[in-house]
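Below sits a lone chain in structure tokens, taken as the form predicted alone.
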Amino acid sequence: MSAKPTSAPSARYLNASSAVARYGMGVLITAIYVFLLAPVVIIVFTSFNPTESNTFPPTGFSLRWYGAFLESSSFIEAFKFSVWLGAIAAVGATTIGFLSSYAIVRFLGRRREAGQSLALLPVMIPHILISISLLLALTIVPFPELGGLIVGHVIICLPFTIAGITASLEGVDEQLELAAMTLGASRLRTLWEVVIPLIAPGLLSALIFAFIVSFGDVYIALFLSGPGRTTLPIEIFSYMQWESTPVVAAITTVQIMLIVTLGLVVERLVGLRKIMRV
């Protein structure tokens, strides 16, 4: 007995039923990219805008407020702060960070997941809470308050590193380290010369992400910086609670340009995905 053909009007149903569906989620993921850059596109036109007032859409066109940005004192030196401290982050997350991936890679074994699991967890608690209790630890260690802000930039910058260092560990051979080991090569020498090289493009990745996470921080440097040492988004945050003019769009915008710029070069070489699995 043959079976019963599918009708043409069913069939026509179902794709249009599928085309619909297509369609309707499309709209839907479109209007969330909009919900989310909706604000990022209003600040950089904002940032152009000629008068006082932070108006959209701007009344004209002028880089007076780029200007007045690089004619702030106080801007200027929270900026060369936050990329100083960045820098010193970035450098020492990545250090840890690759002697702990290649430790939960190489040495773990079975015990991996519950390894990068711990070594991740700073991703999955509070920037405040952090914070907050680096600010009390302060308060019974006596640690310079600068040592206690890069420590706490570090602490928050690790997973990030760890997450992108052990991505591009998984991707070289333990034989190559053991046959180097093999003829004569050191464990230190064998990291150096041979595993190093094979994941710079990760390290790199690594070290420029972190960066970004910690140039971006509002938290820890809110509870931990002194005077003299004010990051560069506290500064907008106290000049925003008396003032409120489009210089601070200019200066968001140019921090969104670095990192636009970073985040490109870090897909470029490895993949953001890499980085961003925590």
Contents of the next structure:
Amino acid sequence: MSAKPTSAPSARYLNASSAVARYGMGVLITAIYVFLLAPVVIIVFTSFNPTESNTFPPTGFSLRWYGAFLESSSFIEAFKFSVWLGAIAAVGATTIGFLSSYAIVRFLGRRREAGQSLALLPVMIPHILISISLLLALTIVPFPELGGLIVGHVIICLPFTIAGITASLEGVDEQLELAAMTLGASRLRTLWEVVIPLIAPGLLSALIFAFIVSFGDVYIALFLSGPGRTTLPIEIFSYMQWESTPVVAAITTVQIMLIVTLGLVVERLVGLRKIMRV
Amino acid sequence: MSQSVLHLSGVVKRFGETLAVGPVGFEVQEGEFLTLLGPSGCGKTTTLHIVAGLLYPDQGEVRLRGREITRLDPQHRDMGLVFQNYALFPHKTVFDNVAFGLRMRKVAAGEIRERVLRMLDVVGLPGVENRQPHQLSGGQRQRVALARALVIEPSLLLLDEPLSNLDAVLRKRMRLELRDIQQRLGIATIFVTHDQDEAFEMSDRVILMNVGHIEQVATPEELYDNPTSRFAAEFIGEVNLIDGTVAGVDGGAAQVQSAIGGRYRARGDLASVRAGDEVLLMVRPERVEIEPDAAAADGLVPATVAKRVFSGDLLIFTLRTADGTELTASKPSTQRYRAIAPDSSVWIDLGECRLLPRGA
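If the structure you just shared is the form predicted alone, then what does the corresponding form predicted in complex with its partner chain look like?
And the full complex, kicking off with our chain again.
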């Protein structure tokens, strides 16, 4: 900052104090991570435990509970249903999110900030409220039960897809679109030929992110899934009301692996931080 | 007069409350290189975008070869537009960039290949078709953008400050090359620039714009010699403007008593000029004559050399007359003018001047 002779001693002083700060910070951050991740670690360990009860530390190593998961048709059905629902909700939320984001970025002009905030609003509303309002709406407008569940999941995924896709779209120079149009492309053709290829990583990560959000949802499914077909979290929830075996830990571990893998893919594509900045 | 390719009439464009353009009207002739010249914010790019269909005017009409296209979508306009930043598709190869317009027109693949390669040849870039835009230099990108706009054989080529992102040397070379390509293809062209040198070197005609309206339409020579307004005179090149009073008008020229003492003949728009009017006399620096020899100075105005700047081929003199007016004279740096030292007394002659209204 200032001249060299004066800055040299002060630099040494800063170094000394930052050494203390570094250790202090290190301890603090480690503590936070332990606090956050300990339950996850315990669950993962429990899932490999051979005994009936959820004990920690584990007394041995066994894939017994993973076997139990695969043999339980209700869990497998719920798992498949969650994947199916997540895929549909992801495609729906990404499609609607892309169209909304394009409109927000290209057509709203000065009202863009307002449009963006409005689109991100569902993230502020407790999901249980969205769920209850949808349930009430369904008593007025007759709609197949599955429809309500899909709509609910699309709604809770939308803020995430819109946030990610608007960020990607902001990186696309509008002149590229104008150029395509002067060369004879319609608006739709321009989207297909120019815009979508340029934001493909953003779209793919929006898909994945929406899938993760849908896959982890409890509140929407709690009210809107019928008695016959439920999602995995709800199946786990109702199972645990009567029984408690490490099969739940096994299922949870599978879910954790799935989400971590998808998260890594998104991170590689665009960086999670960009999307989390809702 | 040949058929006009483009005809703009009464075009007005507002952005909210602000009048961006208008009313503006002009024609582009077959094969003509027309330049929209003006300072930034004068509405030249807005006008170009109205021609291209990227903006629709609030009033007025745009016709392409007689057909009204005022509110036609850009994709149906048959115009090639080169953007200032080139706007090459970064995810497509050079070939796919240039082929884009032809693909949109559903031209057969074989013909696309042939035409794209031929056009890359025309713009002087053979053999780069498989590269990505980011692998090209600025000048090369510019040529690809030009090829992309030209390969569709548009009725009209639109160039939006295409040279402003190039370095000085390349810019000079591209001016001549662009003009050369335009003439070989014989394509009517509208070129937008704020650079007077570009406008002069390349254009058949120049439209000088200022705060949304057309100030003057003329050939480069006419615009330089006979500007019709103070803005035009000052925007184009160096200029001396001297206050004067009209003494009388006779046969196509006015006699003007100047503030520096001399009485000069001046041409210009004399229709509304009367004796006694306050006017401006315009004279370009190279037209100002300097006479060091008192013997030959009969009837000339005395002045002192306030400053002399040597710039190689030219000597730039700042001359101060008795009333304090400073005039600039640029003269070839020959022995005759090098002999004129700073602070020496000289006599000056303005010859025939250009008459301009005092106001704007």
